[in-house]
Every structure is written in C-alpha cells, then in structure tokens.
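A single chain comes next, written as structure tokens; it is the form predicted on its own.
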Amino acid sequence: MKRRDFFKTAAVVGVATVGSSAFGSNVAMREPIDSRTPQKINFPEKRPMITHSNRPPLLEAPRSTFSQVITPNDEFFVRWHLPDIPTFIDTDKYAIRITGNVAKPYELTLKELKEDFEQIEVTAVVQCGGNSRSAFVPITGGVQWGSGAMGCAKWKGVRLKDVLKRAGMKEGSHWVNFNGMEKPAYDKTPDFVRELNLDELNEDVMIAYQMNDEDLPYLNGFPTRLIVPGYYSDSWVKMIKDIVVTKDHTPLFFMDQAYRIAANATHGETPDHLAKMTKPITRMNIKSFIGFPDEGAEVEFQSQLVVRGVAFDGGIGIEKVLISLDNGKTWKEAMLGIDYGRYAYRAFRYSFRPNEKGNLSIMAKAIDHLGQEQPLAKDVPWDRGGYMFNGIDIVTIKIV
C-alpha cells in the first residue's frame, strides 16, 4: 500500500499552542482546560478533533471518546514532536535499519516484518507525557493539552527482543537508540530521537504495524511505531526508520532536556526552586477519565443517569474506580467492565438518579491494585514540564 500526497488534503485548521514559563512564588493547580470544541476541518483519517496545531499535526480527542475501551482510530490523538513528516512512503522500499553494536547489521522490510518473525498482539495506552498540562499554574512549556491526548488501541507486531536478537548484539550492549522520518525545519533543531535500556525491553515491547486490526493511520506512525506499554508516548517513535544499539549513553536532547521530571520522591519542584536532578519521565501514573456526560450537560430530574469513563496505569492494574457526589465528602464504587489487560483501559460505570436540581459535580477516583490512589488536582506536584498530571476528574453537569 502507497500513501501519496498525504497532507495535501490537510488544511491548515489551527496554530501551536504554547504556553511560556511563568516563574511566580505561587503554585496552584487547577482542572485542565475542557471548553475546547473540535475544528470543522478534519485531517486525513481522522474525524474533526481539537486542534492545537496543523504543523506538526497536534491532535486531541474530545471528552465523549472516553466512554469506552478501544479508541477508534479516527479519534485517536496524534502527536509530533517536528515539522517536516514525509507525505509519501512507498511501503516497497521501507526498511528499518538496525545497526550498531551488533553482529549483523541489516535492514527490515515491511514484507519481512510481517512474514519472518512471530507476530503478537497487545491491548495498551498511549498517553502523551504532558497530557492535562493545562491545569498547571504557573503555566509551563509546552502544548496546553486538556486530557484529550491519550488513547488505547489493540496493537499488533513483533518483538524488538526478536528483531535486536537477528541482528546479534555483541557483548557489552546496554542502549537502544531509535529515531523515526519526522525531520525538524531548521538545522541547529535537535532530531527526535529516543533511547531505551535493554532491562526496560520486556515481552510486550514490540516494533507494530498495525492498529485496531488496521494499518497504523498516517498520522499515528505508519508504516511502523514503537510500542512501549506502561510508558508514555515519548518512548513510543513513529515512522521508525533507526534502531542503533550502543555500549554506552548517547547524549540526546529528547532523553537528557526533555521530557525529564524531579528526581525526588514527589516528582516535585517550585518555579522558585527548580530540582538541581532530574530523571526521564517512564512509567505512567494511575489515572481515571469521565467520558459521558460531558461538561456543562443537562440531565432532567430523578431520570437514569449512567456515568462512563476509562482508568488505566502503567501496568499494575485497576483494582476499583470510586465516584462522588457531595465533592470528596463520600465515594461510592462504580462497576468495572471487561478486563483487556493490564496495560489497557479499564471501562467503569455508575448509575444513579439526580435527586436535587442544580449543578451537580461528578468525580472519579481510580485506585490500583497495590493501593495507590488519584490525588486531588491541587495536591498534584508542580514541575517545569507540565509532565504526569492524574488529578481526580470532575465534571459538573446540571440537573433540569
């Protein structure tokens, strides 16, 4: 299959937004921004999304996609890191080049890919590492997401254990280093590139090519992305074109500047007092998201309302997902659906009848089977990234 001219059906439908530091003596979080409304313009593949910019593409899903487990792909958020994507594979001649410290460099085909290797399949989260970055304050760099930027989907491709073990690494390999086809627009620009420690390559980290039983849409990665489950989207390449093995750290912007959060117990830091250590953001928190009703919505008095969101982790799993409607006062369990796995979406529901008219807040707290808990928005530590907010989610509807 051939994608040509990708983006000349693109319009240019939105701008980058993008906050500048604030370095005030206060820090107050607050709940991300979620008043946008999706664009009129769609992009190829997609349906119309909330567009925060058009190059790179900055796509982010609309509340009501949360309310269940697989995201369809056409709703899926998309993320690039620079400007200038190819506009035309020709999947006959892609090849993914694997060398470095091996035995045996050689370059995957996407025939080979598919033909030569065992083939897996995992239900897993992708959520972009600044997801929710709109509810910090000060406001810090970056795309001011709501909580749209996240999606799970059923993957399917080979292991990179297997696709690294054809090549034969040689003695004393500690780091995988991968860089995809996005190029940036300037030369001093840095090239996106990520790097992974061979101890973070488990079973489940796979080179896939597929997505929701379709090939990867343009703008989530095709022909091939890493899939890295438990982590955040950063680690997760798209368009792969690279894999180098190496002996030792290579220097990188995207692994050594970006991407980095306190490295102290609470992930924490003040605009005034800045972490001197930093460490790179990896596992993801646990997090709960409320996908029907949506803000603002009228529900009439004493009918059958049935709250539906999403809980997910890095891969512990979701022991229970409560829901309050006095403000935090009391919580009540909701029911969970089907288990995909541990690293997928856990769908949750709960249903009750409004008794009282008014405005009516909603609240869900996902807890995980070792016994951690979704903080309040404004205990959620502050850092200089905007990186792993999972504030408990509230959403406040009127009842008519």
Given for the second form:
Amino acid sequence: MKRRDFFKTAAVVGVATVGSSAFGSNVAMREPIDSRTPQKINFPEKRPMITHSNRPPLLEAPRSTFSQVITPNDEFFVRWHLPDIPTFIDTDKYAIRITGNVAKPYELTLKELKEDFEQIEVTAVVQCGGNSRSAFVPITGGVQWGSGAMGCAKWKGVRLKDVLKRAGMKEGSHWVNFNGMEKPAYDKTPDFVRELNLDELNEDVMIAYQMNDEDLPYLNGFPTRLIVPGYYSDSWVKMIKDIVVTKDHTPLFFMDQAYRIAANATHGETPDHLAKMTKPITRMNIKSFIGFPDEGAEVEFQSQLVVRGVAFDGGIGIEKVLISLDNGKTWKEAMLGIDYGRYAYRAFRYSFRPNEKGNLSIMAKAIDHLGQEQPLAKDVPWDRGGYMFNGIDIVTIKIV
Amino acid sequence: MKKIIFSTVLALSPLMAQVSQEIISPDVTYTLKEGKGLDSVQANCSMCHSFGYILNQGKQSHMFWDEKVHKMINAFKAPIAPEDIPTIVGYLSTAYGNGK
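Can I have the other form now, the form predicted together with its partner chain, not the form predicted on its own?
Once more the chain from above appears, this time first in line as the rest of the complex follows.
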C-alpha cells in the first residue's frame, strides 16, 4: 500500500464512528479520490487529463490545475451525457432555434449572436454537481469523480434575456427548455434537456461563444453554451440547438429524476431513510481546493513553501480562506488574490517554512461574506446522488 | 494535429469559416477482465458508453451492479433482453465485485 493510500484509508476508518452518530450506521464520508493521474491521451484541444471515459467523454483536471485562478481551456473538465456528439458543425448554417410560447419564433445564427446584441463578459466557475462524488460512502450513483470536475473561465456572449426578448414571450410563459445537439444511441433514451424557471434567469445568464478569449473548445460546447453563473454545470447546456419557452413545466428525465437532492434544510438523507421530497440542484455551495502542493509531495525542511488554491461559491463571495497545519486545531488566514467577481474563483496563497520533518497535513477552509464555511468531509451530508460535496480539502505532504 | 487544423481555420475568420475537417476524438480502450458473460456485456453496454463507465465505479456489490443494470433499462431504456440481465450482473459482480 502506498503511503498516500494509507492516509486515505486511515481517514475513512477515523470518521466511520463519527459518521455513525450523525447520519446512520453505514454512512462514512471521506476525502474524494486523489490518486488518479492524467493518461497519455490527447482529446481535441485538450492536454492529457484524467480520462474516465471517451464515449461519452468524461475528462477530469488534476489537482495542479487548481493553482491557477483561470482554468486554461485545455485543462478544463469535460462531461457529456449522451454518446452521439456532432463531430462537424457548419458554422455558416448553425443556428439556435427559439420557439414555443413566443410571438416571433426565430433562428439565431452565430453572426447575429455576435452582431445584433450587446456583448457581455462574465468570469464564472462551472462545476459538475457530482464533483468529488468519490467522497460518498456508501457509493452513490454516477461518475466517481475526484475533485477536478470544475473550472473557472471568462465567458463572452450575449444575455439570454435579450435573445428571448426578440422572440417576444407571450403571456403565461414560466419556463425555458434548453437542448444541445448531442443525441443518445437509442431514440427512447431520454434526451439531455434542461429547464429553468424564468425567475432564475437574471442578467448574468448568457449564451456564450467564447471562453478565455478563444472560441469555445469543441468538448466544452462549441459553438455556443448556456452560462448560468453560480449554478452547477448540469444547467450549462452545451452546443445549444433549441430554446423553447413554455407555460408549464415539461416532464424531463434530467430534471425530474437526475440531478436532484433531498428537499430539506441540509439536503441530507441516509441510505436507510431516503427523503420523500427532492428538488433539482441549483446554486453551488462554498468550496475550496488546494492546487499546490500535490498529495504525497516531498518538500524540503525549512524551505519556503507557498500553498496555492482556489475558493468559490454560488455568488455570495469569498470572505476569507483559512489554512491549518495542525489537523484543524488552529487556523491562519491565507492571502486572497484579485477579485474577478462574485462567480469567479478567488485564488488564495499561504506561505510558510516547514520546521519539522515528517508528514504534514495542510487543510484549507473557505468562509463566505455571510460567515458560512465549509464543513469537514465527515460532516458533509450524504445524498443518494452524491451531489454538492464541499468538504474541507486536505493534502498530506512529506517534509524531508 | 486535428487541434491545429481546427484552431487555424477558426482564427482566419471572425465568423468562423466552416471547419474543414471532422473533429476526431481518440479511441481509448478500456479493457475489462476476461470472464463468463463478458460477451454479453460487450453486446449490451457498449452501444451507449465506454467500459470506462464500468471501471470508474470500482469494485461493488452484487446489489449495486443489479441496480445499475436495471437503471440502464428503466431510466435510459437500454434494450437489454430479460435473459441477459443475470448474465451481465453475474459478470460485473464477479469481475468487479467486492464479495458482497
């Protein structure tokens, strides 16, 4: 057993007894899997990433990605639900159809998108609702992600409200459905369609065609993607094909059955007592993640070590990030980087000289402007879908 | 190579002239262990997803794999014949089981 594996196992054993009192006998939350490394495979426009699947593509960024406040396009995670993704898009003919309960249904070309509307930019984090799912014990449904199914980019595009305004929404409109161009292998498999209530569509929701001053990478939704700042990525529909305005909620698998959590205050439940009522996951909770150093890194005794990472939430904003070097007994404030807006990563760094040889655990905890802070991994509520894990990150290094 | 072609074409025109060639994603082989029922898994599962989806789950219980196969049938409408279900679940819980 590798040393780092020992620590992960020890941590699980350590929390099992605590978990038993809080969430029932068989729940024992742990730190997410942190032992995977990028494979030597290059997907289009991507550097080698942790490759969970090629069909549909599931690519995760390694820990080192998160020492940067803006996630480079070629390190940005990838998650598709359906296998048949177009491999050729004629950008002259490509258009988004806006239909449904509107006075003037129309097709919106890329040229019109870029010329006919006010162009806006927002820097925002997008994170899979199931990011860090491998922290959940017992195992829950879905891809067993480590913590790299997230990224932060500067998005450029137009306001969704402006696009809808041109169509002239009719009275009684309450919902908007979004469908991308990818398709399932079988006709009867539910299509990946997402629905937002008009009340959720503020000025920040946009249709983006650029990411970090480049065209959207193919695997991140070229040529257009819905940007819903503060929300988990299941709402950020890629390769947009259809926008449909409706009066009533449309029955949809990916809204009514998937991407849902317990509809109670903690959104927690236990395998033995599943919540009766559930609701879609929407706004992200507060989280931080250490990008440097890596788990298991060897660092020289008394050298200057700068811990770097990122912190974010669903739009409240990061007040501070605290670092502990003594397993949570004492916490010291990290320095925060430039504020790129309330939906962006806030970079943090913490400099110190390790003055004792041996293993050292570094913990990072973010606190928002309202005083809400991240829980320890063992205190994150379990839910059947393995969503919204935001436990305090721990990296154990060796001082030599 | 594809990446270079793709980006270059886009850079030439602000309106993104037609991408002249298809995007090609790499073939990745996720090899499953040999075992009774592997052929049934290959025939039934790989239409919709790579075997990476299976390996990603880690070693799990018989009940876990049984639930997964039924989720594929009930939620995702995979056309898996009823007689294939025990074969697939048997393979998964043997090759990727945790003894429970």
